[in-house]
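Form predicted on its own, single chain, as structure tokens, below.
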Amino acid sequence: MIPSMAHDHAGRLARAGEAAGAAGLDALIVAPGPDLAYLAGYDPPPLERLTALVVRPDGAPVLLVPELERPLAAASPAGSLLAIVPWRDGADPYAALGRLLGPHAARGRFGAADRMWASHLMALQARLPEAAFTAASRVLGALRAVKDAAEVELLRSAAAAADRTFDAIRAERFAGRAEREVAAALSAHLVAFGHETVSFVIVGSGPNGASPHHEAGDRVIEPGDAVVLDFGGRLSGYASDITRTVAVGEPAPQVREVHAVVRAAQRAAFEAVRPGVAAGDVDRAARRVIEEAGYGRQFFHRTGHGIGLEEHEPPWIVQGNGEPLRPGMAFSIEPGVYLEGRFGVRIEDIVVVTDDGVRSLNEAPRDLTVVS
């Protein structure tokens, strides 16, 4: 486990004030989740009570939170960055965010977090019914989407710790093992390499690996059987998704050939990926080489997503995507084949945009494993 870094939330605050103003919001409200933790250091859990971090972009961010909770929010780094304004149960604290919002709020244009519940943004918007509402990550989504040197470390110490996790696993026995006895060991290994948290597992052996979010379950894997192993927790509060298909014992030749094929996909998307190419670019080059082999049908879902404080967060890497990458982008690649009722291959690896072309963040052997 490597130690906290600190990050300039000073000037994400500051861009993202800047970026409000550009698209033409009066304020941005962010409610607590990834976007207040990216901007203000503070990660609160979402609760009935209000609380709000209003960042204008003609004066200083102010946060607005219970009472009962002042103390945390003080002792975060949100404690000597901005201005902290408590308000009490029994008060209105609509109301209060609406006094914060501006002089004009009445009649403001305003961005809402993402993760801000529906019943703190209807609430706003009955004690303002002409203001205008949209979605702040318009705004915030493209600043998170590039990582600073920073986060593109703890991202690259996290996959890391993913890497080893799959070597431990690969070396464990997997035949007359029920899927959840995996999914378990899988769970160990983050932690033990370093994962404060453990986020997902899926293990999704012989036709269950057809079903790309197939949960594990009580199925015992057999000689024979693809086992797709899809895991990822948290470090330092950053993400790592990793994905790897192992073969139990000899493979059968379908398979052989379809982990080549994805596997020859996801190196023409990782070869594609440069400064200025479109996301939909990377998963047109990944795409073409699957429905070349025949499995086009097959492959149902986007090449990758973003990745950084929340496993799936812009970049979208998907079809019609026209947003060019920039370096400090990070996201997945993870194109993957689905034979309904036999079997599935995905391979999956965290990538970063560098100055010019493409880092992978992970390095665990790609070609197919055998495994007892």
Second form
There are 2 protein chains.
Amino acid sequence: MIPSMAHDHAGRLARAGEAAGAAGLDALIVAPGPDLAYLAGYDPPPLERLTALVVRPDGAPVLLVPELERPLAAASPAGSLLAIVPWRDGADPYAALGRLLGPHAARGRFGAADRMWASHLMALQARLPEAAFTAASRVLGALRAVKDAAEVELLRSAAAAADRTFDAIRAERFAGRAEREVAAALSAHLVAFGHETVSFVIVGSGPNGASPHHEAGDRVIEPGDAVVLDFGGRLSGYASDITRTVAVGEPAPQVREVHAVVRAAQRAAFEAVRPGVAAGDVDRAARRVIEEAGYGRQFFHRTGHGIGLEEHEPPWIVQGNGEPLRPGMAFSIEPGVYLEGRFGVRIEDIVVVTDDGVRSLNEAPRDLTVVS
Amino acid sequence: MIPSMAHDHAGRLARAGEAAGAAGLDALIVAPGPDLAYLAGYDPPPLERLTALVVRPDGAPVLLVPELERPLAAASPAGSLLAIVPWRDGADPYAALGRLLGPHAARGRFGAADRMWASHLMALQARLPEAAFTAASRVLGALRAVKDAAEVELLRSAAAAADRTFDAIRAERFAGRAEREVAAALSAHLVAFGHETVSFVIVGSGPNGASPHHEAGDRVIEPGDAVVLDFGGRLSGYASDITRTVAVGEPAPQVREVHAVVRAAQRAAFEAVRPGVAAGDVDRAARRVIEEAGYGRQFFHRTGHGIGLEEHEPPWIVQGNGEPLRPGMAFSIEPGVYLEGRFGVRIEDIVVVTDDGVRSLNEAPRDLTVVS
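Mind giving me the form predicted together with a further copy of the same chain, seeing as the form predicted on its own was just shown?
First the chain shown before, then all remaining chains and molecules of the complex.
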């Protein structure tokens, strides 16, 4: 749950309605998930029973909820912001939603929340076969991508707790422990330093580090391994996400070399960030350094992703994204190089665009850390 | 993760393809979530990067995955069952998916996984505007609803662990503890008795018990309270879900009366279950008992839901559902009565349809338990 006092849900709802109108949409249809939490401070689990917030450019927002969740919705910030319309088991909630979408719904243009279940969308489409649906992120992505001061502070707190987790783990022994044991220790540190939940913990040792989304397995870490540590969770509802690559004992020369290349690529991307620069140009800055070092084919993912209520959200720091960066945007910078069957290196920080440049929210040391 | 050895993924994929053909579909499009875990033993987190399994009546299944998750997919049971087609950041995965759907995709009829993100479905619809999409549960729901012997055994293990959790909590003191503290104890017991994860814990004391999906708050439990305890998690990938209502010290006469009504309703529903009976008739059996006792308006939710890899899945035990029960179907029977502002009572067991009747997987005592 997000501390509701800190956030201006009424303002967000108003801006979302205006932006929907400017985008030519008759309404946004927002299902449980980060969009609903952002707009209305209501964060129930997504279920087969339909819950949907309707935000229109020309009317007050309305929240359709299952009867048995009405008390929960009423007790959330949504309860004082919105009209709540309940429906009962056995009734057709899509008919009820159609009515809330207004008299012209049959030929309407709607933005549906990205994380809405396809089953809910298809049921609504079956009822409104002439209506057009597009991803609500086209409207909400730009609103959510720019964080206000309170959100930046929450992301900074989450990043600081992730930094402390790295400080704690690098003081521990790696050699002889299974990846899974190091992952459990990382999870425990994340919680001890204030995270409510742990979202993911990657411990990729030796050849496993060359699989960027390898989680953590039974492999026992050996002296000489490079180990990719990528972990994060939620603190006050906002996400952390950091990656550091450590060496267990004296690293092989190529580990040092690749780490230096990735470090230089990350620095180049960082230095490319300022308002007005296209998101794709930040990716290009990192990629050029790695290509010039001869590892271009071994860097096969984007340079970063936005972060906030979700671990991954706009803006996408990916080639071809011409979206200009704006002050308040928060995202990861995380180039990597992966040598299949041998090792991987990735370095990741969360940064926020300032009025004239960039600020890193993570401060953990970025040089190759040697652990025992 | 589901222990893959136990499950016949190849058979499930073949049956899903046949069922899709019988339903007039050209393919099923299965995103990360329980459908993908069921069919292919691959269970990655849903993300903005598209992962999609294509199952066709007339061809081998194919799994489209982001390049950086290819090693994970290959290491799962899917790796030996399926062709894996990777796509790289910067490429258009919907174009790749369109190609996998075959030369006639433009006017195809497809079943999309219920839990696929709407953003993925809408992106595919934008590429195939003449194609028709329907919920994959129309095909997969019936397959997944009937559990094989191995699945029933996994559900039984999860139910037994939930029973032990109730046995442990009813020996503890309730009066003077906040709902949240009892919820934390329930979570700890669920894990101690073998659950990998805790999915939900409801502790609804006194008036909070009248809100069926109330979770657990700061209210301190008092002598005389009725307390609804509804909790569950995952054990070997399969879900548990049990509800018992306890009385803290000697209950008020109306608590005893309502509990007896709900107990009788649950028994009536249980006795209505056998192969061939419509799911809606089980709901009716419970509802009739409660209506005759004068509490019909206070029982405002369905009687139950299927359970397996998901807490809630087909069959739905709801009025109007004419679907006949079949041996191997597993679902909850959970009538309740909710007196707003005063208290609630709900009793829930997981049952499985046998060749000639029904078997309860939960065995915890159903009579009103008095706790201290």
